[in-house]
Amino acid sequence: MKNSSNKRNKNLSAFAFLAVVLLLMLIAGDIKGGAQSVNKSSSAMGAAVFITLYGGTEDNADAMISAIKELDEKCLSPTVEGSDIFRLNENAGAELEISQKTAEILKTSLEICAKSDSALNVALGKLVKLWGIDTDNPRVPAEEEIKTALETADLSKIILNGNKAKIGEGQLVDLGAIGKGAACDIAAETAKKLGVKAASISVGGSVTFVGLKPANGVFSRFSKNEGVQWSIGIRDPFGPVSETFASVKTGPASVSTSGNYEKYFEKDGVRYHHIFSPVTGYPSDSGLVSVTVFSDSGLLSDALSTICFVLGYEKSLPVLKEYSAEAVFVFPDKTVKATDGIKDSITIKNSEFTLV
């Protein structure tokens, strides 16, 4: 009995030791598997790309960046030869086969354009090129040039039939108002497929948050803490790039900002920015300095921030309601207005701004 008992005790001790080793391996696996944050930066779509992962690896981050670049180079870029949008613009008037992803994005964009009464117009490529605000030689075009460019912006001439598309002769498609948001979407999809627990994805002025941020910066399978909300700063449109005037707490969401300070040039004391009115052909003047939109979709938040900037505060509210989105509006006098669903989550950090 004694020998049997000792043997049993030895077996139990060995089992206990093995259990402890396995437990330590699981904990180590949590840490090694990406529980600590992983940070990566790159560039795509003419913008900086920043990715932070919790519960993910560097390989995961690399895959997300690759997905963004592939979307740009194969689908949406108007300047990369061989991309779907480049080919459509080069062969205006001819029906071409495009990728399923490009077709999906173009279809969604056209639907949003229609619901916004063309405040967003992806057929404004001729006008965008005419002004050249993204180039080294921006200029104020003549009235006749603007009129001619606007005549090519007829959305009804963009025809989609499954994976086949055609744009009107003389048209240029420009998806600059949705591209960075779409890039955030595809990076978020990639993160979820790879099992990333939480992520912050930034492409230019668009940000997408996946999951909830771990409270102490570390996820553990043994912790019941499911995470905390993210905090995002809204840039001070009157200050340097690094300054914010407010912060907003949010759960998983996509956030995009459009403002007259992002891309512009000045001539004879007048600032001409890159967000155009599809009615006048000039930079939009709706009484706003910036708009930040919170939505479930990166593409949608990107598109809506442009739409709201063009429409102005009052006309934006029905569109935001239509898409269950929230927004923060900044006016030239530093007054700030926000929709009801986001207002209580805002903290004003700069006393020069007033939330009303």
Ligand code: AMP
Contents of the next structure:
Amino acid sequence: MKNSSNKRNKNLSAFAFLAVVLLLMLIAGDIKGGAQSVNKSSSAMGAAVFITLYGGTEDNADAMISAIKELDEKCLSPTVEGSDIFRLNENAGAELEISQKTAEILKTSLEICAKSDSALNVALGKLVKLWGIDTDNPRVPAEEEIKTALETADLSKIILNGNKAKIGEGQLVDLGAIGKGAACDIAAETAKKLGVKAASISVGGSVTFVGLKPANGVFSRFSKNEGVQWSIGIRDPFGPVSETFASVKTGPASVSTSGNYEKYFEKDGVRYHHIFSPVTGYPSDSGLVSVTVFSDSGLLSDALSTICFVLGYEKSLPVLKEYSAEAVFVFPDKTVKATDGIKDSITIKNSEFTLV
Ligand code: AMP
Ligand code: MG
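For comparison with the form predicted alone, provide the form predicted together with this ligand.
In what comes next, the whole complex appears, and the chain from above leads the way.
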């Protein structure tokens, strides 16, 4: 009797041991199979690129970074010789063949420019260059110079005909307001094609979330709850780079921030930042310090954040509605306003800020 009970206990222990070994092997298999997160950083478009993948591999992340770099170097860069935008700017007035991707992005951008009543104006290159905010020698130009630069920013002079494009003589195209969002889009498309389960892609002030992030940091065949929302921090416009004042919970979405703290110079106590009013030719003064837009596409979020920054709170609301986008606005007195669709997802972390 005692012997058979001992034997049964031994068998049970052996079975339990085997079960634990099998479980460990399965977990190891999960990890080997790419269930652990992959993190990669790089730089493109003059900005830092960060990629985190869940249920994806290092190779997947490399392919996403390559897609971003290719978009920059072949299509959108104003400085890389041979890129479509570089060639269009160099040959203003002449019709050129451009890649399908550039044509697609230019077409969408022009449509958004029109819907924004030209608050977004991709023909502002001459003005952007004149101020030189992004250079070592920024300056406040003379009124006459600003007027002349603004005269070149006529959007109707940009002609697209399939894969052929032409910009007006004396004109410079600047896609700085949408490029980083478009970069997020192409990385997200690449991730989806490669079967990555969830990804966070960040290029400068633009972020795209693909899928839902795994609850415990890894996708596991043992967890029932496969995905949870992402949490994104909104930068404190008055604090250091790493400081955020709020966090927002979101599902798969693209998020973009435009603010007066990103690129600027100061002269005689005045801050001159990098987002211009196409009406005055001066840095836009619409009563905001930053605006963060949530939408379905990177390009759209990026375009809309610039538009909202130029238009200010009240005038932004109908444009956001038109695109079913949501936004968080920060004002100089640290009050914060948000559109109805996102208000409940915000947690204010810094008590100096008030959500009104
Ligand atoms: P963002 O940081 O996305 O708001 O984009 C700002 C960048 O877009 C600037 O650095 C300029 O290159 C360009 N830009 C500035 N103002 C405008 C504007 N009103 N419309 C289109 N592009 C602009
Ligand atoms: Mg933008």
